[in-house]
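As structure tokens, one chain now follows by itself in the form predicted on its own.
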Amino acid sequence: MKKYFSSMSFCVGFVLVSFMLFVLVVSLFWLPYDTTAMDMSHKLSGPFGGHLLGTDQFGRDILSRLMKGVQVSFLIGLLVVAFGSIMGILIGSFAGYFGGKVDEVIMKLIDTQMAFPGVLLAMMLIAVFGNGLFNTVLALAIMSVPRFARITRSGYMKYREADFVKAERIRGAGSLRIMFVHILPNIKSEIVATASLAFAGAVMSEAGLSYLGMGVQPPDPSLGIMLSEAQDYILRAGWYVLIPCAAITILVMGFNLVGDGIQEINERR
């Protein structure tokens, strides 16, 4: 890991991601209050009173809802990256390794999907299949497949005629073994960088969809929902808007900087 910590981008991103991971781990075992418990007598109370980050318009504890929202963001990010990476690696590996007509057909399909703006495609899918956590993950996962497919394809095109691949062919290794045992490990750093950037994109997209009412649905907390609810009270309780904004910024910036740092180190090699 020394080579990665030599990058300032990676170091800063690592610190930000580590902080949010700490919040996530704590939230799995302890929450200050019930995230749906209302107390109208203390609505929009400021920070550092009975509630560390104050309360929302229904008297719900903002810190508890923020911690629960971080859980939702990490869950969606991990599911999107897992699905997108598996599908993208499979598609990109076949396209890059075999080339020819296989590559042409696959890349035409990928280019067709990428012709649609990402969030617009997700909104269309959610409009068809309905709101909710599962459909949000499905829509964002489909959006992430082309990113993984293209980076995997380029890696396979780079190595498919390498000497170690030719040696394995001479030894009688099958195509699947060469693809996933010998070539895939050589592009793992590029895939990890892509996964980090895809995670940040998924968090941002989920927050945007939830802000528009098309993602996670109330009363379940989400950073996007909190931001949407806070906008009506921006003049009365400005700190209420800043808290979910800060959480989204730290998450997205952290994973983007980690991805940028990995790419920076890869380019030096």
Contents of the next structure:
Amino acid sequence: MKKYFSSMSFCVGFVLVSFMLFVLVVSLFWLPYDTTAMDMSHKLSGPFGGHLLGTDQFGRDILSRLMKGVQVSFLIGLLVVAFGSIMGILIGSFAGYFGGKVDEVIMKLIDTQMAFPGVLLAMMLIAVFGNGLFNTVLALAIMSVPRFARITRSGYMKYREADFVKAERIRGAGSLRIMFVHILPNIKSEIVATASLAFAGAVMSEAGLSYLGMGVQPPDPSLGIMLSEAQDYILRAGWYVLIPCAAITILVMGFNLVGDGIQEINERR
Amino acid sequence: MGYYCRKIGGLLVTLLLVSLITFGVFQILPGNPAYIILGVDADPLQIEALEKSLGLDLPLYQRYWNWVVGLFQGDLGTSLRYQQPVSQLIADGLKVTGSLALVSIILTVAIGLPAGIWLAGHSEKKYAVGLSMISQLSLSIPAFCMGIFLINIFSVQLKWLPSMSYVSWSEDPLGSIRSLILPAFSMSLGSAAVLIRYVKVSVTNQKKQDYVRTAYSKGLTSRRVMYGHVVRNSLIPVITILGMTVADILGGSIITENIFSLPGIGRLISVSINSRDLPLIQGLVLYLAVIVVICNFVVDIVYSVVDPRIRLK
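Since the one above is the form predicted on its own, can you give the form predicted in complex with its partner chain too?
Every component of the complex follows; first up is the chain already shown.
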């Protein structure tokens, strides 16, 4: 852990992620106001009044909604990374370890999936299964599988003929044991870096989908929904747009920097 | 020759898989599509008529075959919402998205290439750290945030550029470019950040090569070495990134066109998904995926022409 702090990217990312984690932990125990309570007499009031970050078009407290939105983002990010990494690591390790025909078929499928650009694949799945939190997670997780599969595959290709693997094979260890007990721990840090980048990607895509009305459904607050609601009031209440934007940016940038920092240190080794 | 045959074979397999996935995903739709379109309490006769017109009474393989045959004849079905042929809608949208993508790619290269080359020549720590922070920031601000702020600054406050209005190229070329600058800029910022990094790494690696030392010892100026030798060789890997940028920009256009109300493919996608216009979604998804696959194919071919060593690997 300590060695990673020699990377500037990692340090800055660590600070940003810690800040958002702090917001998350506080929000789990305490919110300044109810996130859906409306107060029509205080619509679009500015920051630093009775409400620290002001109120929205229905007089709802922006800080509370933001904190709840951060919860949603973390939840989606974590679930997407969990599902995506499990599927990706399984697929990637079989492709990388066995090589040959297995690898060819798997990589062809992965390449085909990469043909659906950006959030298109997620939107297609949402069009079929309908929107909502679980379907958004599923769609984004499937979208992140190629990332994990590729990085795992290249790690396995590097180690499958390594001396320690040959030694295990001679000792009679089975393929599955070699794959998951001996090789997988060696590519741990590459996977963690990918997970961090995938987390940032998931937060960004979720915000985009919610912005288009295809992710989390109102009245649940999500950073993307807040932004799409806020943009109509940009002239009267610029801060209202700025706040969800800043939250998304800090979250995405934090995880991107942490991921980049880990990659940087891995390459330096 | 063998290399090209393999590549073309790969292309055909990928296209087949893409068409199977696009077709298959919309077949596992829970419930009967006819009910989804007409509502649960629709007249059974209407349902039957719609099923017939959608070809839902045929077996699955027959439907796939009809669909593929239709594709080759340029027939992607009829949009339920617009009551127009899907191919016509795509062709109209493509004019907008195509010009948006073109302007974005030009901007990406115009920002990314010089900045990357400049940074490779200035490897001091303060520049490196500054660059990585700026490029991280531009990668992390979502395109829709960027879009909202650009509209607010340049259209609303300064009134320099129009927003929310698309002017077609044939009507007014200058106006068309003006209406595309803001959306294109908001999309190209992220891809320029990626390009800068790749150009920088690529140029830095090339500068360590022996031929650079030879060029210097021949007495060439550092300018000649840089632009006559290093930059030309460093651009080879950059071609790959440009290919990937096309996919990113097409994916990004879905959200960007919605912010700027541009009547392109991206806007059609979100409209078709929200109104569950299945033939239109299917056509659009397939179309975008095919463009991406063909772009990647072209990149591979260009790559092998520029760097023939690749064919031997």
